[in-house]
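Encoded as structure tokens, the following chain is the form predicted on its own, with no partner shown.
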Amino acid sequence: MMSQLKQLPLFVTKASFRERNVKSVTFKGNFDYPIHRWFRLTPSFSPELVADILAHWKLPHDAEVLEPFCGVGTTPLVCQERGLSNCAVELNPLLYFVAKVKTTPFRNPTDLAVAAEEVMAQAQIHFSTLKSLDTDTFLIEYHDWIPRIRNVTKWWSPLVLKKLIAVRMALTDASIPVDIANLLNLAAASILIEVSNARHNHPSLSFTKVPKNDAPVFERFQEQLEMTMHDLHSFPQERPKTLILQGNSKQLEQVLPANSVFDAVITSPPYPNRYSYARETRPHMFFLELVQDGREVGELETEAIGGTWGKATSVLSGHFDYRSPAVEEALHGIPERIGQHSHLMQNYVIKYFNDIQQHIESLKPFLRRRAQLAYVIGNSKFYKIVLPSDEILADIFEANGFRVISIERMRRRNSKSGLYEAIVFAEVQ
């Protein structure tokens, strides 16, 4: 049975960004709203938070909004609900795909239902052949269909993997338009972790101690498709212009159209907490063939803000200078204190804020005078040394000619650890 969905409020009488509850800040808020709930990304923020920021600003109807760290498309979707034109940039190919599919209008859910029925029937036919094969024979004969992720049977037990491959083969067999195929592929990708031997563990993936010998792949795929069709009916059919671009937000001049100018930015860059988007989305990227091998995943991590996994680790083992005096001054010697415990983590913090500085440099030419900015960010701790990311970000904005309006600390992430999430509000002078 479908859960009761909410509608985002059009107006708030008084913007409140402090002492917010978990659902009004984090990914958990996505589950209450149509389309937002199609894919779980633990470090994403809530649509309610984006709606409150927009209501707080009272942007004109013709305002252009930019989201430079798009993730799964929360900001673009809320802008669509509000009738605001928007543009978003995302480096990770899986997240780019999710955001693109979620923000693309689809007016014929009946066509999706017909295609879903065809794919489900074909998947059952494929599975009837696969289920009788022993594991070694299956892995050899269907090698080209199996995701090329390392230790694939550690991720999915053989029987579960056979079901997923049956779905994948059925999706490939189907002669359906691209927009329908994208919705079907997103539905399949969205269930990959819950039927796997991995789990979301605050927030990174880890493997369960007891593997799942079986899982309801077909049933969950069907439920996901039914939810998709339901949500398409619940979401506004007419949507304003939305442009989702794949690229690096440290180099916006290479991504955005040359004549782009924006009135507002709502975003949440990766936090300096070593969370790896590339690592966490590997299963989905391999399943959808968005990457071909581990080298591509490593390159994504290296290009991302910060980055401490895979190839990025070897990059951090070298020497890092501060990108500008502004970054060095904003960090107040914190990396050097961290360096007394770990040279790698010292370099990670320097690189992270060097990347933030590069992003701001690339962003500034695309903003109108008086453009409003809202950056959601969390602080971190390394060896009990506090890294106040919100204050550091605010100082870097100020050094680059922006006016910081306020820092709103919204919630404690763990009352005992001193971790929190905040919004840095700024304005182009």
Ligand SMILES: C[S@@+](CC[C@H](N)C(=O)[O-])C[C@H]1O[C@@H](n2cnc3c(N)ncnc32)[C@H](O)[C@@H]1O
Given for the second form:
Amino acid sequence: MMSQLKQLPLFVTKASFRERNVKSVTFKGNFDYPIHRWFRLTPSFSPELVADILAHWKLPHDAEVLEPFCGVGTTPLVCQERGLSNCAVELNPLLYFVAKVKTTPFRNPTDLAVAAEEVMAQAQIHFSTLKSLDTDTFLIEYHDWIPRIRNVTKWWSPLVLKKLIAVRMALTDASIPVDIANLLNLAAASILIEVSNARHNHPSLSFTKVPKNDAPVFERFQEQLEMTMHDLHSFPQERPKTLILQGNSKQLEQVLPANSVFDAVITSPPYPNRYSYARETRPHMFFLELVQDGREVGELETEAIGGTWGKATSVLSGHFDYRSPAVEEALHGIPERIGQHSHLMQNYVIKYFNDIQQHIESLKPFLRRRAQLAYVIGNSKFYKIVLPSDEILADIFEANGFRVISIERMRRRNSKSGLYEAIVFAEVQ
Ligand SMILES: C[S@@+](CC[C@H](N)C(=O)[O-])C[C@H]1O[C@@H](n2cnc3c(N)ncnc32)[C@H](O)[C@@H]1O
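Can you return the structure of this protein in the form predicted in complex with the named molecule rather than the form predicted on its own?
Below is the whole assembly, all chains and molecules, this chain first.
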């Protein structure tokens, strides 16, 4: 006889955005998931967080999701896993490249395996020539191959640099289709920091005290390629429509296709903590020749939200007006209090929220009525003065005609500092 008892699910999950652990919020969550783990970006958020937001909203299957600060593509990739069409915008050429490659379906991992073997063999041949050269001869004769980053041998020892150049030469010479070349280039770019004399240090790059004379470049490149092939097998082959665009999310009208309309936005803009994406990605950008010189990196930083590296700092001297009364009101005089310690930092905070306001102005025309928004943001402190970025962002949303649904403080960033990360949930009225 059939049992009358109803079958219950083994686990009942409930999306909660409070008291989340580190892996369910931060980049650390990326390492557990195929493709997400291909490139480390410390300020990225976790796939689990995006999946929970989508589950919380229960969007219709034909919903279109926008990610205006795409980073390494966490939101688009989760949308692909969940079968949702999506579009993402990213300013930084390296992060744009990473997101684009991760979200482009690749159907034949065997072709990748053949190309990888060929490139590895060629790299070994190039290295056998390079390794016998003394450092000065190498730096002069191979000048055109060497990343144009300042103090290149401070980043990589001459021996490691020779191995990297051997890989670069093999990649450039190989006559392989562009989709395969992209996967190989991404694998090479993803190991650049671990074989360098720099390390990720809360969260910016800094140089280690004891430089590495050598590092397992070929071995790590090979492992990274094996992981790439493995992950391609385990990711859904059929992916919904995905558009990754390079551009500035302060001027979305110049980036998005004219008739775009979105039902949801899941994103994390840069936090107001001076972190510089241009600075952190310049080893990779120079290695892949995505930028030509330091001037280009400086320009990138000036266009970006939130960074203050190089030229972008000098932009902050002088006088800064508030972009609108909404921004001034939301900031409650905090910049002026910070200004008692530093005029530059006063301007930094004003500029940061002016930029956010400009982004929201440019976003609004592309949103459907009742569109749902989730903005992940962290607060900061300047001279012990707390900048509650989540509340300020919520006030700016309200002043622009959005309805703020809730602010969920997800996680304290370390126990005593008072720093946390939050999601601001809002809706188009
Ligand atoms: C917090 S990160 C986003 C990380 C992303 N959620 C992920 O998981 O990888 C913020 C991103 O905004 C980008 N960005 C900064 N200013 C921008 C702008 N004006 N337009 C578009 N993207 C910008 C940065 O390059 C960075 O990738």
